[in-house]
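Given as structure tokens, the chain that follows is alone and in the form predicted alone.
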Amino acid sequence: MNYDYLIVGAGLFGSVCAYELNKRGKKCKVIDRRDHIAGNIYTEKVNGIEVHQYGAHIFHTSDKEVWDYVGKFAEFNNYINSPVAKYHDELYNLPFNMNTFSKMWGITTPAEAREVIDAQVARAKAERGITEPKNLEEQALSLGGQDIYEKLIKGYTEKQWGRDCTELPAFIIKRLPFRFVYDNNYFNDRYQGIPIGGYTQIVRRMLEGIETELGRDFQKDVSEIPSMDHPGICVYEMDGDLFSNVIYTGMIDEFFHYEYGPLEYRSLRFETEALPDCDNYQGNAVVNYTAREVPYTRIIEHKHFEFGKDAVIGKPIHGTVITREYPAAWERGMEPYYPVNNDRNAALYAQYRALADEKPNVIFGGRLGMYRYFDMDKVIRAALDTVKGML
């Protein structure tokens, strides 16, 4: 059987492409090496609670077309992301706003907050001789001063990246989002929410009527066959079926068998715990732990994404489910979450991108195929634009 497209990865990018191509009459098959669809936005009900299995995912966008598009597949609630940072026994609101500054310095007005920040920045620059920041520590100090850096940035960032802030490039923090208002809404986007009933339903509805196989590995199960009609171009074969085109959302370096060596990633490890005798563990969906000595970066309490109530019948849910999130060094075989953006990896990715350009019937997309971190709305926009460009 001949197919127009083999789509590798049943995450958001691949599923949007599959839905749009199928809608236009293209014959597609979707494969994924995992045993479930939806990639990292996969949610699963545990004790009546939709659990985000791969970390907290809050949908937010200022792109109305994308907001209306995703709304075709699920109804969204009005969840507003307002994380809390815990530094030892101190709690601070995020993003950095007047509630944060008031708690930290006992001030009440924007003018007082600006005065403290400006004074601390000037002191840090003078004491360290900072003119052009050479690393993340100097960049953070020159933007926010000592208190914010020590309590809310240093430990969290070092855990996230697995190295001291003095060893990280300055461009990781291009700016600090200071808000001199009493507003704990983390995002500036016009639209925000969580799909009622979880994210998996979105992908399931996108893939309705499209042949999907789980537990299939592109590297092991798919072969390249030189095209007899188009020299230099390969068609792809799996189980005797032929595919004219591939949309590949896996790691671009893995596709080319690490020909130039592996790109760098950071990974995550999740410890999820059901607490049947506790109805409210931390009072917030997301609490960041910013002290370096705490091994995890945050704890997610999933029931707060849907306001602690059953999404269908609206009654309170007893018990709770929490997830501790641990950053980890990535090794082959582990799930890659964050690309490590530095000069070395940029140059390495450019080499793989050049190889990709030699395969006109293979589209590389998503965070792994493009070696970029994407928010969910940007994934959808990229997939829609990709299909439009292809057709």
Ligand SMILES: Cc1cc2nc3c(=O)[nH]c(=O)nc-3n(C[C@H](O)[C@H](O)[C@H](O)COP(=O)(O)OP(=O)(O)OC[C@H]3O[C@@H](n4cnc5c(N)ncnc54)[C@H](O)[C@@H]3O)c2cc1C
Contents of the next structure:
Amino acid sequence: MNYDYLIVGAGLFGSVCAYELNKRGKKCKVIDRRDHIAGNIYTEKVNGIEVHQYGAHIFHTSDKEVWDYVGKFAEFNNYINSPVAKYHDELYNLPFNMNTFSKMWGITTPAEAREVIDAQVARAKAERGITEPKNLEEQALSLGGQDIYEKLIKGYTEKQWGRDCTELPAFIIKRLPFRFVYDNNYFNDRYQGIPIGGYTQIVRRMLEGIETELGRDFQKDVSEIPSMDHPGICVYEMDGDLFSNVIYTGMIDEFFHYEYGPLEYRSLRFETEALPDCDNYQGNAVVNYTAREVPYTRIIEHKHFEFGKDAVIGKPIHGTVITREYPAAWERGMEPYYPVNNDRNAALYAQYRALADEKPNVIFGGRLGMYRYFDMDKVIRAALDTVKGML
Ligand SMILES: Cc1cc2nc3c(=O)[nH]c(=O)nc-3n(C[C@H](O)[C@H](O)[C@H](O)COP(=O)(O)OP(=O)(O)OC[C@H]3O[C@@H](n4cnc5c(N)ncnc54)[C@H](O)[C@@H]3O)c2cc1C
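The form predicted in complex with the ligand is what I need now, so please give it after the form predicted alone.
The next block holds the full complex; its first chain is the one shown before.
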């Protein structure tokens, strides 16, 4: 064997595995079908501003070990995610907290907010005769009442899923994260921030000294050949090199040539615009558009992630870059962003998992290999645990 590991995917999962294995003396090669490293956390400078090319990425975790680990590869700023929701001409703070309730109903105390919510929930249940919510609309109304549902949930959710809330299952919303404090920090985690200089550097540092080839596709460039030494096991060959193990972070169904049919995803389309004559487009990194008529769900203004208040006061950074995020139905060939968690896909994934279990020298990892939405900290944790488990 020429190599111990072929790592398919230079995203976060593949790169943490490569770094950890290389550190332990294993010979690794990393390939990615894209023309850049870092997978979906890829950021690139546009007019001096780090642009999150695959949607807004905010690092947040309560896992101290993961926070310290990622801190070895980049310095993080003190960014706190505090998105704003825009419904027609009205602006509301997110997540739903006392600032939101105060703006919506002119109240000031938690008791008053609870009273309004309880009254609206009771009215919605009585008017609609809701006992056991049959769909997402009934579920949201019976958890938050009419105003929160109409202004902040309905349009946004319908755009995200491409279907009316009455056609979506109730279980998508289990509870509404109401906070009866004046606190716009979206996440509950202990640690949070954005790497100064972007995310790509983190992966670049992880892959330092490890052979990495871009524009290489596992399906096209790698062949599977039966092992001479271990009957029933395959080894992998690329350009005449042999690999005894594979860490695969692509789509698990694609690995098995869609033998049982494709798993479903939701996709996104990003429209990025540089505005050299505008210094401050929306005054916040993330603004959610909650009205159904607006075709995008969010606008990201990237400079606010990185420069904090320096973007507009102190040391103004001239010009700005914004990205509009449009939800999209997924078809084969498009970027698969979010797994669709329903019974059909759970059963299909279980079938692919059973095939994967027959390949002891192939590890399926990351969001696509495990068909699971993972935040970055969970991906790092899963990759560290995977390497520990393997060795
Ligand atoms: C819109 C959006 C916003 C997000 N925001 C946040 C956030 O704010 N905070 C947070 O913690 N997390 C966020 N995430 C999650 C984060 O993006 C993931 O946790 C992380 O990128 C997953 O890393 P990965 O290595 O599993 O997958 P990926 O980054 O997708 O890497 C997989 C790589 O494998 C390559 N590949 C696939 N198939 C093949 C093949 N056959 N041959 C060669 N290469 C292949 C792909 O090109 C890709 O580069 C967000 C995700 C999305 C979609």
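The term rigid core refers to the maximal set of C-alpha atoms that superpose within 1.5 Å between the two forms. Bear in mind the structure is a predicted one, so any value in this text is a computation, not a measurement. Positions refer to the first chain, counted from 1.
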Exercise. Once you line up the core, how about Tyr182: does its CA shift reach 2 Å between the two forms?
Worked result: no
